[in-house]
Amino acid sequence: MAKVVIIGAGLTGISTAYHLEKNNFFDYQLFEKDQTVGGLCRSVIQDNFTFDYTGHLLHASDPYFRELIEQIVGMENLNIINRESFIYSHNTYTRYPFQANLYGLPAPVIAQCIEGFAQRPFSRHKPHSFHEWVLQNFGKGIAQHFFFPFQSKIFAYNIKKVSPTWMGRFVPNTTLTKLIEGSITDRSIGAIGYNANFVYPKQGGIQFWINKLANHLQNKIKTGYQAQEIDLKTKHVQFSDGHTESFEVLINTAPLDQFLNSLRGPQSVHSLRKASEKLLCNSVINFNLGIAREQLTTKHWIYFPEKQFPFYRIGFPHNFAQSAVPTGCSSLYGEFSYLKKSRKPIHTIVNEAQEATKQLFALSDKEIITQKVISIPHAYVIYDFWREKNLPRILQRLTDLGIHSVGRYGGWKYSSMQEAVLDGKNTATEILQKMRL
């Protein structure tokens, strides 16, 4: 028995046993259903070449955070890289973001932007969906041109059923002074947007930082145990091995709808696992090519917005680490989405995918040296209007039974891994803090 279980060794529940411990707390136990740790933070290595599970960068705006990676990576291991992305669209590369940067879109576009963003609707009110809300920062024109198109692509979902919650920090707003100047010259303009500087490891991917976190643990981490079952009654843990963990306090950082499925014992717990078909979120392919090529562009990713193109988004690690790939080689990953069921055969829509990539970038057959697909199950949190109402309680619900779900899927919301690392450093917090009371 461990006085605290903690299910899923992802950012989060990592985080977690790491602030357990530097408060010398160690009567715990962590289990991971994958034989590798990180969760979807996590690299692969193929043909020597290095992919991670889609782009993850390295955002650190908040203080703790920033002394917590250098301390454990050490900044001598890491690539401090100044952003270069870009959005294809209208056959042109326009710098992101978008709503500042319009030079070199064709002149009704640039106008449709600019008198939409100041004829843009005043409200007193705040925006019921996401749908309003860029209507009314935006306007009609980048609307259209970028936010409707390119949102309804990641979410493979209704814009105008998603609440504008999920945006946070995520989305830079503009002015008119910077939207005509950003129309009449090509600049890059300063630290626009929280990703516009970030770190990333020199080697292994980002699995590199997820491992040097895990290491500094001194009670080993379980891999390859799938909780089954979670009784509530006897407390105890039943794992798909036959294994079986009583706890006191049971932490969660696995997907929400997933853990509540799983859970047994009182009557009341029948409704929670009711809620769980209600929880929405989309699923990613991300398809990675390893290719014969030096220095294929100098961009670090690309937003596609228009409906041409299969994919949302195309990414280059060989700019995020020069090890990411072999000698005089370039490396390239792409994202497409759906919602429960593909609307084609997965396989057809990588095969597409992988063709307009190669037309986009005029590559050859010859020039692809080695292909990875991942498949992302759980990928995008969607902030649907049930998910506002009913979160707050369904999680409230969990803690006076003792549960704390936490981190990007066991909260069910859209996060960074700065704030994965802060969810398990307050959650540690507050476990310890009623375990003294």
Ligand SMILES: Cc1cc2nc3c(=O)[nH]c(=O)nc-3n(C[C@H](O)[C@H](O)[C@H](O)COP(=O)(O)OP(=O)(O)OC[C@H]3O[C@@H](n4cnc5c(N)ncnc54)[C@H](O)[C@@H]3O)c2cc1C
The other form holds:
Amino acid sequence: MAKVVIIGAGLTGISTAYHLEKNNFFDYQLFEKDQTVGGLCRSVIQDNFTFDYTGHLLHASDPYFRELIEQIVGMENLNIINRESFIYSHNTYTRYPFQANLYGLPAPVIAQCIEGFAQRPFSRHKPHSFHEWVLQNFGKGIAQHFFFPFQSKIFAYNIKKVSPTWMGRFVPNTTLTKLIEGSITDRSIGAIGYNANFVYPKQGGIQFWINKLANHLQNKIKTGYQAQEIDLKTKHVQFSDGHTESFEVLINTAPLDQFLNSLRGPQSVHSLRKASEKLLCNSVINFNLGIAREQLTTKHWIYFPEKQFPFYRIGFPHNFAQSAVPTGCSSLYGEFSYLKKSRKPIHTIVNEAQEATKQLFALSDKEIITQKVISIPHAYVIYDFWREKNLPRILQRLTDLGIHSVGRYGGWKYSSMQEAVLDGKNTATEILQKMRL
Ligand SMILES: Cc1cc2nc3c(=O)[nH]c(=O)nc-3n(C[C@H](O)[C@H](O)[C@H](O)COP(=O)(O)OP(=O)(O)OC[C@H]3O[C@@H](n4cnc5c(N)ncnc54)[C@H](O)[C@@H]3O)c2cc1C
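Instead of the form predicted on its own shown above, give the structure for the form predicted in complex with the ligand, please.
Then the entire complex follows, led off by the chain already shown.
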């Protein structure tokens, strides 16, 4: 029996455990359903290529997070990299962010973007949807040539039904000056956006840093334990192998829809279980290629808004760390998403995506040394209006029941590794304060 039980040893769960221990609290158990820890921040090594569960780059805008990475991983083990990211549309590569870098696009497209921005509708009302937000902030041209197709592709959902609240710090703004300058000159405008630079482990992929953090824990993480049912009357977690664990405080970092479904107890829990059906999240398929060609590109990643490409992004791990590929090789990861059920069999889309990738980079079959497809069933939480209205109430009900549901999927939100670490830190502080009262 442990006072505090944590479900899920992804970054949020590990960070919670780390911050509990940092405060000299060891009366907890951390359970993970898989045999390896790290959740989405894992890496696989295949034929000497290191692939992440799709590209995972460390963007540290928070001083505490930055210091933690420095202290846990050590700067000598990290590459500090200035982003070289692009958008591919109209057969042209333009620099990210699109709304500041139109150079190279056909003249009518540039004219539509600038004209649309200058004539964007002014409104005193807060935009209702992401669709409206884009029109109000960037105008019709930028909306049609980038945001509408790109965001519809990545969410696999109607952006008129998505609230603008998902963005947080993720979408940089623009000005008319930036737009005009970025249309007549091909330049990298210093640090625009939250991901203008990033750090990445020199060895072992993104898993390197998660392992380092997990290795700091004194308590052993219990892997191979899948929480199946949560009995709220007796305050027990039942695991799929029959093991049970009682708790005073429960911290959940597993996907909220699955967690709500696992609740058992008073009649009132029924409505929470029902709510699980309403929570929307898409899935991502991540295909990886190991390639026998040196320096396929110097770019870090490329966004693809156009429908002709099944994927919304392709990135290049060989430019994050030399160790990601064998000498003389390159690698790439591509991502496409779907909601609930894919419109075609997944393997068909993977084939189409790989064919499109091969054409784009003029790759022959002979050059492809290895391939790895990774499925991410919970990828991007959809900020539909139901979520806006009901999520705060659901999370509050859980808190009242002594359950903290946190992290990207426990908290049902769009967030990065930085937030996962901070969520863990804040949760540890909050429950320690409550328990010490
Ligand atoms: C496509 C994509 C790209 C991303 N790229 C970046 C990036 O470049 N930079 C960045 O900072 N962030 C990125 N992120 C976000 C980042 O992955 C997350 O913020 C972070 O990994 C979330 O950690 P977590 O612990 O909250 O969730 P998870 O990593 O999902 O961890 C949850 C853990 O719970 C376990 N679990 C689930 N159910 C149970 C159960 N019933 N019992 C026991 N254990 C269970 C899972 O196995 C998992 O280990 C990206 C996310 C996606 C989807």
